[in-house]
Structure formats: structure tokens, C-alpha cells
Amino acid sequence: MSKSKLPLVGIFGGTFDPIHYGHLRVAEEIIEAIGLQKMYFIPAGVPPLRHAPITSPQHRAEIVRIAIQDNSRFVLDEREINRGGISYSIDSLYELKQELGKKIVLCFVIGVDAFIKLDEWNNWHELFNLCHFIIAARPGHVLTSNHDVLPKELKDECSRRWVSSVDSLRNTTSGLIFVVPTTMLDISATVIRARIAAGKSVRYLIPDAALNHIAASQLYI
């Protein structure tokens, strides 16, 4: 296979508590953009820079498959709840690269707000050795390598990093970072939460059947 036609897997993780429409139309809009074969969704066990979930991992899976179900290239990924303990991103990448092989490249898919918070992350170093970062934006905000928000070390590190051109992720398995201006949908996982709580319909936020699994297991009230 040529270096220059690398097939190209999202990553896309998150405690998914629940997963809602911002979350898949972001997904689809990249899938779109960079022409992605498949969009790995990752729901976390135990986060380790967020509070935990309010839902057992095993319910935030099953609206991730439910929500995802009529997409043939999203696909729902187990392993962290599965594997037990703190979630980290690093070991997930490993394991994605060793099941899926060399010539598949793996691009990670990051907000703004996680990404400018990368360098807390465990051997966050080292995540560019295994992924591409892919960085979903809202329209007309996009981050560059001189962006003042960017701690130092993780801007000094990420200055050699930045492509605008999607032939630029083919040509190499990792290291690289792409901006994906995305319809952001101010949709919260929170607010629909409290909103479940509070007894008010979260209809149009969350996919019906999605919606259906959570009120027959009453979550979130």
C-alpha cells in the first residue's frame, strides 16, 4: 500500500454521559472532512481528569450503541470500561495500533478545550508517536501553533506539528495535528442530565432510541 493513501481510523473518546447529537454530528463532520473509514467511539471507565460518570459504565455503552447503530462507520469500542481501573488514552492507542496494524493511522479526535490541556495527560509525550490529533473547532475559532492559550511547553511541542493539507495525515502514521472547523451544537450531557432530573423532555438532544433506553432503565432522575 502506498504511503500516500494510509487509511485513516477516528478515535473518539469520552464518558459519553449520555452521548448526544453534538457528539455524533462532530463525528460525522469529520468523518466527512478528513474521509475517515470508521469512527472508533470510546466511552471511558473512570476518567482521570474529570469527575466520575454519573451512569455505570455498562448503561453509557449500551446509548453509544443504541445511538450509533444506524451509522455503519461508527463503531462502538469497549476496552476501557472492559479493562477496569483509570482510563488512560495512551493504552487504548497501543492496543488500537497493535490490533489494526501499522499501515492504518490512527487520528484522535480532541475539543479545543481538552486539547489546550494536553500536557496533563499521562506521557502525553508520547501520544504522538501513536496518533494524529485531529481537532474539532467551532467555525471561525481555530487554534494555531502560536495560540496564547496553549501552555509553553505543550505549544513548543506542537510547533512543528500543524498541517492544513489532509494528504499531510496519509503520508505518515502519526505526529501530526489537524483543525476540523465543526458545527458545534450547544448541546450538554449536563444539562440534559439535569434536565432527565427535573422531569422536561431532552427530545431533539438524544436520539429517540437512545432516549427510550434511558427512560426504561431510569437513569438520570
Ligand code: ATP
Given for the second form:
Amino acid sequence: MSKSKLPLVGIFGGTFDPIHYGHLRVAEEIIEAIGLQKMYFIPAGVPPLRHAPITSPQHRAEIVRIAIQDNSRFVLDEREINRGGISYSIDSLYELKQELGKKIVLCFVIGVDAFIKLDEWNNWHELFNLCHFIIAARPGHVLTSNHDVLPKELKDECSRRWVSSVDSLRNTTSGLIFVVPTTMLDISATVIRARIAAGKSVRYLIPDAALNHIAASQLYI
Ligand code: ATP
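Same protein, different state: after the form predicted alone, show the form predicted together with this ligand.
And the full complex, kicking off with our chain again.
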């Protein structure tokens, strides 16, 4: 499994209802921190572990497309919407491995809040055979140095996987966990939806062009 200097790509899954600067800044900083070639944004069609999104998958994907259009490393990947059914990350990772080739290293980007619940994901042990995890900081959620915040089975699974050097990520194709101390932006889609519904401004929380699409389509009101 060990190879020298393999290329890395980022996989950023989410409901993106809607995408916001919290996501975009995390993606930008992780690209820079670990030298990713691309960041694939994959909006879930039907997220498995939460209430149904307020907005249709097509609108959520369109907002992502508009929000990332100025960044040549950002890519919209609509496979989970097109696949239909419940959107499991494991299915997308299997497909991407097939398509991009075994020598590309998939780096799954995830906020601390979501990583803490990884043991609720479908086939979660197997995810470590397909990708590395790159954990982003998120206000209100702390990954303590002893990792006691993780449920026991997840903590045990992770125990031999933590690495602190980017080079380690390039030397093996999957199974490692790397934490990036990204800028803490206390932005959530929940707050954005609530503010729009209340007629309040969300300017500077999401890109203007994305906001124009939301307003023109009368979303979240
Ligand atoms: P909601 O408020 O609807 O739950 P959200 O803002 O958490 O949405 P998601 O699309 O559910 O956004 O998140 C997708 C991924 O992005 C998750 O891994 C989540 O941890 C991460 N993420 C979302 N917002 C931030 C943020 N402000 N900082 C760091 N990571 C974030």
C-alpha cells in the first residue's frame, strides 16, 4: 500500500442547504494546507442522518455551482443527487476510486461536529479503506487531545490513525486522520435559513452571487 508522493484530492460532502462561507473557507484552507489538486463538493441528494433538506437537490447544487464558480480548484459533483435514494458517502467514495484511479488519494473533509458522529454513518469502518479524513475546526466543537469526545468504538478505530505530517497522507492511500486548524467561522446553514425566513440579512455569510440565486428563486422564505 505504501507509495511515494501520491496526488491528493479533497471530497467535501454535505447537505449544503445552502453552502456558505464556513464551507468555502474550510475548503480553501485545506487545499492550501495539504496541497490538494481539487476539492469535489458533493451535495447529498437525501442525507441519511438528518431531517429532509428545505430546498430541492437541484437548487442546492445550483447554489454550490454559483458559489464555487470563481475557484478553478473547486468542482461540483452531483453524483449523490443523480444516483437517487439515500446518499451514502461510502458509495461515492467507491465510485470516485474507480473513476480517478487507485493512485489518487481521496481526502474526505469533515467538520469536528460531523466527525464525532462518524460511527453513525453507513459502513463507517470501511470508509478508512477508501480515504483519509481531514478534520476542520468548527466553533462549539472541540476535539480534545485525548480524543475522549469520540464514542469508544470510534476512538478505538481512530487510535492508530492520527498523523501530524502532510507527507504521511501522500505515502499511503487511505486510513489516516489529519486535523487542520482552520479559521473558526461560526456560520451554519441552519442560522442562514432562519435569518432568511425572518427577513434578516445573510449578506457576507454566503457569496453575493449565491444569495442572488436564493432571492430570485424565493428560497428559504
Ligand atoms: P446545518 O446547519 O443545516 O446542519 P451546516 O452548516 O452544518 O448545515 P452541512 O452542509 O451540514 O452544513 O455541513 C457539511 C460539512 O461541513 C460537515 O462536515 C460540517 O461539519 C462542515 N461545516 C459546516 N459548516 C462549517 C463551519 N462553519 N466550519 C467548519 N466546518 C463546517
